[in-house]
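Just one chain follows, in the form predicted on its own, and it is written as structure tokens.
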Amino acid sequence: MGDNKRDKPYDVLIVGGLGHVGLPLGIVLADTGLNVCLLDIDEEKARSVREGKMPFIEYDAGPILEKALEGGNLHVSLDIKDASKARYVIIAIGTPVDEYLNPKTRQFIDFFKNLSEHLDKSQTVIVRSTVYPHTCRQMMKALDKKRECGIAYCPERIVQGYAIRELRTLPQIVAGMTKEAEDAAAELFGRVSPKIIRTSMGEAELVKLYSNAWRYIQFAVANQFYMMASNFGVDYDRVRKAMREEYERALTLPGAGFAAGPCLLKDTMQLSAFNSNNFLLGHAAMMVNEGLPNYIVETLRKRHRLSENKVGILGMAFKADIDDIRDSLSYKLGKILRFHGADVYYSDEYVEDPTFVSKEELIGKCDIIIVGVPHSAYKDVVIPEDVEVVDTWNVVSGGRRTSLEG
């Protein structure tokens, strides 16, 4: 890979390089000695990264970022023309769905056509984004003859916030539209991953979609069980604990709680669209998981006139111990509570928002407290005994634990 430096200044350029997927990957690759460029459009994040500051929570990333900047082999660009300057071009941009939960494939392909104006045959494009099946094939068709670069797919499967650790420990799925592209991608990811798993393109595309849909369905099972137990007047977490104790076949049953974020629902719906919207388990999972905030509010309404209550939500990020609020169901919960007249307060340990209050102020003001996400800082929280608590995670102590069956 070192020979590449004679004709292209970068070994790797990552499109979307300042995002939650691209930035951790970029600094890990730079830590192996590669010359890496992070291409993005976000000027504020670019300024932050150039100053050695992570723009979001990513554990273990700070020291590696500083080391790469000091070593001079990590660069930030806001100019798409720089895509011509690297042997490897990794695409790590988001792949959204529309208002009908159908994938915006055309938007991704149009972006790639624009990017391809700056590519040549000597380069390998590696798609890291989650894509609708056959997207890589469409990317090949979008190239003209003089820009027929290699195209590979290496789906990202890390847990947000822990990418630095997982990039170095998890096997990487690699597929290519050609053998040469597959070999090139395997060579690159082999620098950081302990194992490369080669698959066909179709297999790789389904690996990512299946992985997220499987997790989403698992969470839906837990949330449905939680609602059933609550209606029966039983603590779901105690049922789950009894099921799992020295019984391996039940160990994968997760706890209840909001299943949110920018991937699980989106990828489940992409899989449904791919199967002609005939994915009954996926749609059922969406109804259960997206319906949990409504369930909580409706059960509270059986006991309270919410217009006379102050309700606090502890945790607004979409998962524990991170600062990302994308598609967080805590906000949906807040909107439903306000619709029914409640005076609602938000608090979070990691999300900076001037409208939020501290957890201490929230606990002091509110008659009802709902735990939206189990930040580790909440393990030390003790709620006064006269405050009603809805805590699907069982993370806080104290409070009046009234069964949700009403």
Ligand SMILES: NC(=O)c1ccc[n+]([C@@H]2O[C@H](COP(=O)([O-])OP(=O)(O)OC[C@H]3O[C@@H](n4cnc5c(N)ncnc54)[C@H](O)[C@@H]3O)[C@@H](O)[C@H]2O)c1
Contents of the next structure:
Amino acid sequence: MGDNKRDKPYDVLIVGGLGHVGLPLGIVLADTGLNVCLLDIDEEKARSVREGKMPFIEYDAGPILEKALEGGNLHVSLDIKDASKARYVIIAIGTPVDEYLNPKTRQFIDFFKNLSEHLDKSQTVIVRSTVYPHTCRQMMKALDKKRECGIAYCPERIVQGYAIRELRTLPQIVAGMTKEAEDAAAELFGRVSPKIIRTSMGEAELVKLYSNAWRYIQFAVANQFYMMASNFGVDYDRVRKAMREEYERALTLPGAGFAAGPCLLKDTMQLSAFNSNNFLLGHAAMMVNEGLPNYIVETLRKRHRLSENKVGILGMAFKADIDDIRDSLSYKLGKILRFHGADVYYSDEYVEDPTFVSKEELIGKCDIIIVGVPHSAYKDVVIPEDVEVVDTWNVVSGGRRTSLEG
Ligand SMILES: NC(=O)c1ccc[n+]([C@@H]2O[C@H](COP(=O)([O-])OP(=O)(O)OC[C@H]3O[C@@H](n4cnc5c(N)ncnc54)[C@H](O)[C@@H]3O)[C@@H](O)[C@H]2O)c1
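For comparison with the form predicted on its own, provide the form predicted in complex with the ligand.
Then the entire complex follows, led off by the chain already shown.
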């Protein structure tokens, strides 16, 4: 690494380098001594990172970010032309589905065509974003002859918030459009990961989409079981506990709760689109997981005239102990409650929003409290006995518990 220094001053440039995937990866690579450039379009995040401040919660990232900036081997750029200046170009931009749940494949290929204007044959492009199958092949086709760089796929599999630890411990899946591109990607990721798993391109594409669809379906099983148990007047958590006790085959059954965020549903729908929309389990999982907020509201409406209630939602992030609200189901819950006339209050331990109230104020004000996400801080929360609680996670104490029979 580092040959042809004048031409290629950076070892690695990450496009989308200030995002939840790009930034942790960039600082972990910089921490191995590589000269890394984070290319993005978000000026606010660029300012924050240049000042050594993480723009979002990512545990253990702060000290490595500071160290890399002090060491002078981490740079931030807003100029796409800088893509020409790195041996490796990693792509970590978002790959959302549209409002009809179709992957935006054209948008990604158009973005890559634009990027490729600044690439040459000596470079290796590594796709880190989760992409629709065949995307790397389409990228190859989009390259003009002069700019035929290598293309590899090395999908990100970290769990948000814990990327620093996981990048250093998880095996990395590596596939290449050519053997050279695969070898180059394996060499780069070998610097941070204890194990490289080489696969074909098709295998790598399915590893990533199957991983997220699998998790999403598992959560749906738990959520459907929760709703069934609740309708039956039984506490799902107690059922789950009994099932798992000294019974290995049931250990992977998750707890119930909102299965949200920018990846699980999106990737399940990408897989469905890839399979000609024939993915019954994936669609069923979406109906169950997306239906949980509606179920909770319907349960409450059986006992309350919601227009006479103050309802508080504890936890607005899409998962515990982070500050990311992307595709959080707590907002969908709030919207449905408001539709039925409830006076709704939001609170969160990490998300900064001037319209939110503290958990203490929320508990003092509301006669119904719904736990949206099990932040660790809620373990110490004791809800007064006269307040009704919906807590799929069983994280808070006290309160009157909701079940349809209860
Ligand atoms: N968040 C996760 O935990 C996670 C885990 C595994 C895989 N992924 C996948 O990784 C990809 C990125 O997800 P994310 O959560 O980091 O998204 P993100 O929105 O946090 O980050 C994307 C970054 O790309 C930047 N960007 C957008 N367009 C750009 C452009 N044209 N040029 C340069 N920068 C641009 C954005 O400003 C943003 O900083 C997605 O495909 C996602 O499915 C995410």
